[in-house]
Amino acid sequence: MVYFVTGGAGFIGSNFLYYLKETHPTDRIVCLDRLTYAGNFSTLLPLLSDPLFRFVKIDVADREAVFSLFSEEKPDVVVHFAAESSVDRSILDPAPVLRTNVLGTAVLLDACRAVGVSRFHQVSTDEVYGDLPLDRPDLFFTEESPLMPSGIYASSKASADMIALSYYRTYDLPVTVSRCSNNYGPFQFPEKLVPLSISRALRKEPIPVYGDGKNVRDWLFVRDHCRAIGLILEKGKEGKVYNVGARNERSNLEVVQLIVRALRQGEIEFAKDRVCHDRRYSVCPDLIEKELGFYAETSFEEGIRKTVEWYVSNQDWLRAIEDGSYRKVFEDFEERRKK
């Protein structure tokens, strides 16, 4: 079998990668990354040595160089991680946002059908749904509910997996769709909450909490997702959304909290609220515990355990994103070969 995992340098992406090579050694995996600012190159460098793995530094939005890859290593299976996922960003310039989430997503579903895939994954996300009210902690969102996305990202998400199933019904590409909660974990870019509390309080800097910090997300430990979406690749049935949630929901301010008390160190400073900020999502993950026997097996403590443990120890990969030096790793690892 050959996978492609597309954004495999990002967050999610690379811990897929890992997980990937331990659950099918011996496949082939071609990650497809264009290397922005949140693709981190360095985060892959254990795999570089393997032969069954192979980097493509590649926009997916450019159709020439993505089918000219697709008809080389003719894929059985893409996973598609790649997006410009910053909502702040996409606030700013919607532009670079529509271009990779939704362009780029079209472009590889044409390739997906040039050299007929067994399967064609979209990795989305809860904010397709819009939000929840906050004083309705009994209301969840359902592979059903209607898509009212807030902004701009949620926006590019909702029209890409719409894109994806419209290729299912039309052309009967084998496409399956996951929308998940709020993933957190190792390889994080420090822009998220997560990371950037870790980060801010190893630095003995304010902590920045938008609004009053009562935001609420389920948070999903990214290996969980991980395993989910093997499952889905295993065992899901074609023209399906999956909600993959782990029913751990807690506030922004609660996690934050959570983070200081595990660090033992860190202040708090409350933020002017951004623009959009939706107040609770919350997805219902009956449909893949019932059908695909899924749950996640991580406590939101447990996990916030492992993270904070990861960043602690792996200070050095956070000190090159924040003084830049991660962006040359790249370029050194091509001049190198090349000689």
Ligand SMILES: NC(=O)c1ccc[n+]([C@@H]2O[C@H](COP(=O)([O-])OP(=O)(O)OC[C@H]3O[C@@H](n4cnc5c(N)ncnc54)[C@H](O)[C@@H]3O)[C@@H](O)[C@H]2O)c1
The other form holds:
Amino acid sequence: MVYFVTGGAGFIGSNFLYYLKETHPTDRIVCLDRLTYAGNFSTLLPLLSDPLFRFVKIDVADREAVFSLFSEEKPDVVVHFAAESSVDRSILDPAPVLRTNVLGTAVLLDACRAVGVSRFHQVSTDEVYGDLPLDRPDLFFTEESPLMPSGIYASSKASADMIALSYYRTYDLPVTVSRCSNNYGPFQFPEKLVPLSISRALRKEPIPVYGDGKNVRDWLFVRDHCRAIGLILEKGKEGKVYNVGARNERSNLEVVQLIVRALRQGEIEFAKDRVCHDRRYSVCPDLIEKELGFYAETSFEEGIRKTVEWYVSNQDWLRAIEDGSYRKVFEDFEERRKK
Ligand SMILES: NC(=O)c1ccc[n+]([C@@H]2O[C@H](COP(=O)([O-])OP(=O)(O)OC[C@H]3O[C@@H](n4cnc5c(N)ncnc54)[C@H](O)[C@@H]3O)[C@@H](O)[C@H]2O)c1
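Return one more block: the form predicted together with the named molecule, after the form predicted alone shown previously.
Time for the whole complex; same chain goes first.
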């Protein structure tokens, strides 16, 4: 089998690559990534000596390059993580978000049609459903809930989901979609809440928390998300959407407080709220639990402990992002390879 994993130099994609290598050691894996600011080639260095692994620096919205790679490698399964994933950056500049998340997904779908794949899996987010009020903890989003995205990032992901599902209906392309809640764990870019809080606390700098910190998210350890995608690839039904969640709702403030306790250092500072800041996301994971037997295995306390330990033991990884040197790792690697 040949697996294409897009966005594999990013947070969840890289964790998925390591998961796939462990669970499918004899399959060929090709990682497609443009290496934007969020892509970190150094995360993938341990995989590069494996003859069954290939890294290709490519823009998923570049139709010609994508078609050429698909016809060369003929993938069986495409797992699509590549995205502009920052809500804050999408507010500042929607154009790259729409290009990558919407157009990039459409290009990949066309390439899948051209070569014929046994699965295209669209990795999506619970943000496509919009938000829920804080005073109605009885409400959850199911796969049947209407898509009501609030912001640019969420609406780009909702568009991509709908395009992917329309390729299933129109062309019979074997598509599945997963909509997951907030992930945390190793290799996450330190602009997101969990690694940002850890890195600020380690540098003895104040940890910014938006608004009153009461915004609620469901938090899932990244390894559990990878397992969920693995199960969907194995047993999921074509044309279906699966919500993935941990039934673990926490306010942003609670998350940061737990990190501060785990590290025994860190000071919280409330910051001006983000515009259009969704209050609560919560997906109902009944379908994936009943149909595919997926349950989150890692408790939040254990997951945060593991995550904090990982960042403390991998401060070089964090420092290379903070000083910008991570952006040179790919060029240096290519230069050495050519010599
Ligand atoms: N992080 C979360 O909590 C979360 C939750 C649910 C769903 N998701 C979804 O999971 C996926 C991965 O999220 P993440 O947090 O790992 O993101 P990330 O920002 O850490 O990684 C994105 C990766 O995509 C690459 N990329 C961006 N534009 C590209 C392009 N045009 N061509 C090729 N590669 C490109 C980047 O270089 C980077 O390596 C996204 O689709 C996101 O919507 C994320």
